[in-house]
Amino acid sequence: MAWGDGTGTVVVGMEDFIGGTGETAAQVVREDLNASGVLRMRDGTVASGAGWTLRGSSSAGRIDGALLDGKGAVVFNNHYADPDLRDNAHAFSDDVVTAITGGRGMAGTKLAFVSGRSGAPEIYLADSDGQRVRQVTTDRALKGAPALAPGSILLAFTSWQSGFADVVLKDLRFGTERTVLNAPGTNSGVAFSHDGTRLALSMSYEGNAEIYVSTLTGSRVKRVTEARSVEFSPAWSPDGARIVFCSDAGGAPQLFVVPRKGGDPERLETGYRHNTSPEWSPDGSRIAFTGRQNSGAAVMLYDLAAGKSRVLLPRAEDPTWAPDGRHLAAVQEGALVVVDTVTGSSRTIVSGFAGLSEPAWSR
């Protein structure tokens, strides 16, 4: 039985690190795991037989990470030994959250965002906790809605440096980029599926925007929906089957859902008169998005089951969920904030960068 402190985290014993650079190691996987929100560091050995414990060493930035059970038995120890400290960090955190919840951690995840901080808008990286931001776009053209691939491996946005709205995809790992979609019209919006194997985005090549589904290649592309008027910001559903999208039919922007093959959309009665950048939860069982009444936009959630929305983050925007389906990340008042969707509390991971909008969780 897992050791609690009443709260329904779980409290985890952490022993010193050892080795060069273990306290660095130790400091960045702390952190990590009291981010979850499901796990309460504390240092030293947890009793015995009561819970978990953490036992690590750390030198050049590798890392040798163990987990015990309350009887001190082995639960893996595991060998980390990427080229940099805090990406063996983050992977051991995820593993430590795995083993002892059996959910997903998010550590060892990439946030994108764009801000105008270079003096145009340009797409940014960063660590799950806002650390070693990069920039990733250097042409200076206007960009906008990034989106990253499962693995954080592929990014796609939509570039304007034709002069055209045009669907970009940038593999990270070599720096590449290629053009896959620049039918004329706007192409923008784009969002993976949650297997990475297809695009879902809005194109207007055939008249006003609908919701279309590509391959990454481009060279396969289904028109999903057929209506007067504009349907935009298109999120997919974890299994892959239905479509959330905005669609303006009503006059301001609503969210309805359709399968993935095409159909009838559906209405979503979010109870707001303006919604916009809609995101499935990875259970399935909510989406976030923004809302806007007479007070201003806020992060909200929709409960599919439900049918009632609540207010997750007021005075913000742009919605994006964590992988563990507990966390979003999400623009407020021009900083970077991170929300537990639980507890409500929420923290700022990235500041101080002109235009911070439309951030994207990699999954």
Contents of the next structure:
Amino acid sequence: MAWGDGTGTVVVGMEDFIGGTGETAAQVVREDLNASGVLRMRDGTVASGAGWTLRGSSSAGRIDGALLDGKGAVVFNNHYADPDLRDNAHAFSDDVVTAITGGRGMAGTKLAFVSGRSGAPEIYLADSDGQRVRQVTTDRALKGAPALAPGSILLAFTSWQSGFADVVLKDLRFGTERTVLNAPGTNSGVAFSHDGTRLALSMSYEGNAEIYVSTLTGSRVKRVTEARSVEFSPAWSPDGARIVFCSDAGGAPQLFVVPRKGGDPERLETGYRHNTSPEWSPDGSRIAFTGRQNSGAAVMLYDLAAGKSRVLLPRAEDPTWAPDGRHLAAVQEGALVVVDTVTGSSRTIVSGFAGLSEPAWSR
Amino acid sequence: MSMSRALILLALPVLAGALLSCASNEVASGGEDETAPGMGEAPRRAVLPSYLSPEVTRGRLEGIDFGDTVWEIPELQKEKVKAVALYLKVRAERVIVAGGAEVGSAEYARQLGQQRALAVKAALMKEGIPANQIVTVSYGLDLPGKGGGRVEFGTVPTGEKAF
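For comparison with the form predicted alone, produce the structure of the form predicted together with the partner chain.
Every chain and every other molecule in the complex is listed next, the one we just looked at coming first.
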């Protein structure tokens, strides 16, 4: 990897994109790649030995995009033909990130969140740059706790449409919905496993809220925890072997890790009294969560190897990892913000949505 | 007749296994995959009236107040539970126990509200109200009415059916 300018980012040149929608396509790609944190775009060709250059054309929203190395050799040259220009630009951007860094990009991924903007709490979906926000539920029943399956085709959320808290799966391609878990009590807080084949969630049909693992259809479930207290907000480790969750066994909620097949939960010493909304980082090394003290909420990062946590974003809550493992989204003062865990810099991507809460990034 | 007996016989080892697992304080079916044959199937809730539906009378019975992250019924609130139990006995009505919570996380509020509703259900059962006359729901941060850190009651005339 070429560390172009001494700030840890790789400088990538961008030639003008030709074609009728070339300028728009180039603009989206430039913003995507600058937002990646690992690349920094500048106009023109970078012809030095370790440099990179993008060359592209776009008409009617379709994009032909190429990545050239410092000697002018073509690394890849792809055709992107989705109906929407932004989808094509995001796909090109992610291919560039992967080719240069070997890691995953986040441009083509989605974020789900809750907002009461329409007068009732409904689920919304946005691109990772905050563009193309669309409302995906409309029945006006109370809703919450959205989660996106890998690939952003399946959306899970909690709906009170029946009068009780049930888990609903929605196929975002066809718009079809199916209630998958409606046991007596509150069924909520779904997290998809990273392979997309399992759900973890809280259910209370056996007496009080416990963590369960379920098949996607809800046909088979297995309890993972057993306590008198409230167990909630499960999230999977990337390898699917462990689950981090909250328990209020000690009064205020604390974070615990338990093997996915059950066993003794281990408490994480976060240093905060009130801990909620944990989510495991894609590389498995850290857990993001909301920490609350008298001074209010903050997004925290707990380092599993060091056993220590630090404040990442003050006055913010409900963190959710981007699939690139570098960025997090969270709610800060009513807006959806994305923060870079390396530089600490943050930017607002969605604002003006009343009651914006519980963001969930797809894998 | 013979079919239902067969089903009961089949269910007995499963029930015994579940009881043993609880008694030994182990996680239910720990170590096995949930796709293994015979692994637990979550029960389905019967179709029940929503707390917000027109047939449910809300606000007639005084709600129970909980503080902070508490879910055990506070001592000073226990008389209210007795009053609710008395009303339900006299009127023979069904009750929807609706829980809420005012804590930072929306998901914690949902689960804490449910735990409070279950605590109130258990207290009503202790006062002699049958379990099939009580159903629980949680609205978390969005409990209708006075909202927040409370459990409220909605009543439904019993008619011929219990829950």
